[in-house]
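Next up is one chain by itself, shown in structure tokens, the form predicted on its own.
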Amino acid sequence: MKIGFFDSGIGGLSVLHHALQKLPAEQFLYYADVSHVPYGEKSEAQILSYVDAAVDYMLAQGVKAVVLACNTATSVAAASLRRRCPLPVIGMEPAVKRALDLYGERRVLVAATPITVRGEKLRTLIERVDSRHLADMLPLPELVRFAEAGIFDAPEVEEYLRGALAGYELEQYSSLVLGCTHFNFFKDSFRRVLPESVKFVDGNEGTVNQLIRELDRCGLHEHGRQSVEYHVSGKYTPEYIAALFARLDAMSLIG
């Protein structure tokens, strides 16, 4: 049985593919939403309908896990998923946690889409673990569709950076938390832009770690040989996906 990972488009491979690495014996069902992305600006209703949408569909195609592999889709969504869901439901958090207990001595940036960065659950987050008030909230629309239009490495992307961090004083944070999956794909971007002593986290290998768990848990770990269906549109082709992996292999080389 497959292992369903939905995104509004190609963010979740980058948690697929740390998956990929971790899971060598599943199959998996890598579903994208294109026909609506970005969710980050829609309104929670749309983002609701996509998601119970997309998860039915998998659902239908005999999923034994679903990997909600989008911060925005889990922000609002996971909860009424695992209420009506009959097997495991895992999401995504912005790794905030991570980021103070590694770099909590000074500032933490926390990247995400605009409708996490206003939502009740990334606030409930914060306000568990930030008890000295270090997280900084930093909404990047436009890197989503910079990604789905598959520019990375350009000088409109860095411009787009140089200009949403104006406002704040770089030198003071530790981190920059990626609380959108579409945002690993630009580490060399920000690179260029953030001071070396930022350092980058993201929930990804939180996220894959936890599916083990829920693995384990249930008893559904498969001893066979590793596959992948994309059910997607026509322009993620077996080259454009390979393109993305080889990319998101080049961006975890960059601290």
Ligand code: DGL
The other form holds:
Amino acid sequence: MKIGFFDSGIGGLSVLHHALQKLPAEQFLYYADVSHVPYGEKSEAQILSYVDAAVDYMLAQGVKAVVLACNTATSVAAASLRRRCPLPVIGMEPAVKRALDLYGERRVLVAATPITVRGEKLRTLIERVDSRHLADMLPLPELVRFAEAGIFDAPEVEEYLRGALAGYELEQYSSLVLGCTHFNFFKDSFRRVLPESVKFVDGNEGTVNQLIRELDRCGLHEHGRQSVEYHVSGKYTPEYIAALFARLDAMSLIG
Ligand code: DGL
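Could the form predicted together with the ligand be given as well, to go with the form predicted on its own?
Once more the chain from above appears, this time first in line as the rest of the complex follows.
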């Protein structure tokens, strides 16, 4: 049986990219809600209904577990989904705790979508893990639009990031938390605008580790040949998806 991976668009591929390395005997189904992307600027009620529909679609495809490979969907919908969904639901949240654990002596910048930044879930997390008030929030909605338009390493991306970061004393920061799965595609542009000392932290490893723990706990591991089925609109051709994975390979080398 397949593991369903869900995102509003291409962002979740960055989580899938990591899962493919860690789970060589699993079958995956990747579903992107491309008719509603970007989620980060929609209302919570809209996102709840989109995620419900997407999960119902994946359940109808017979998945054995659902990975919300989207911080925004997790922020808004994970709790209600877990109440009604009979399968393991693995979500993701900005890796603020990991950043503070690794680099907690200095400030941490948490970049995410506007909905995630405003959300109750992130506020609760910050209250729990950031007792020294070291984390600052940075909404970056345009990056999702750039990503969905296939614009990555481009002058307009760099200009946008320079503008968004202009008000920060960047030398004070130890790390940038990539709190939206789309942002992993932009590590080269981030690298150019951030001081070398600012490290990247994302939630992909934590989410895949949690998925593995759930598969262990429920005895759901497969022992077959790895495969991925993409359930996305025609916009993402197999060639385009291959190019996106090549980009993620390159981004994974940027520390
Ligand atoms: N990739 C998503 C996330 O991790 C959301 C992007 C969007 O649709 O705004 O937050």
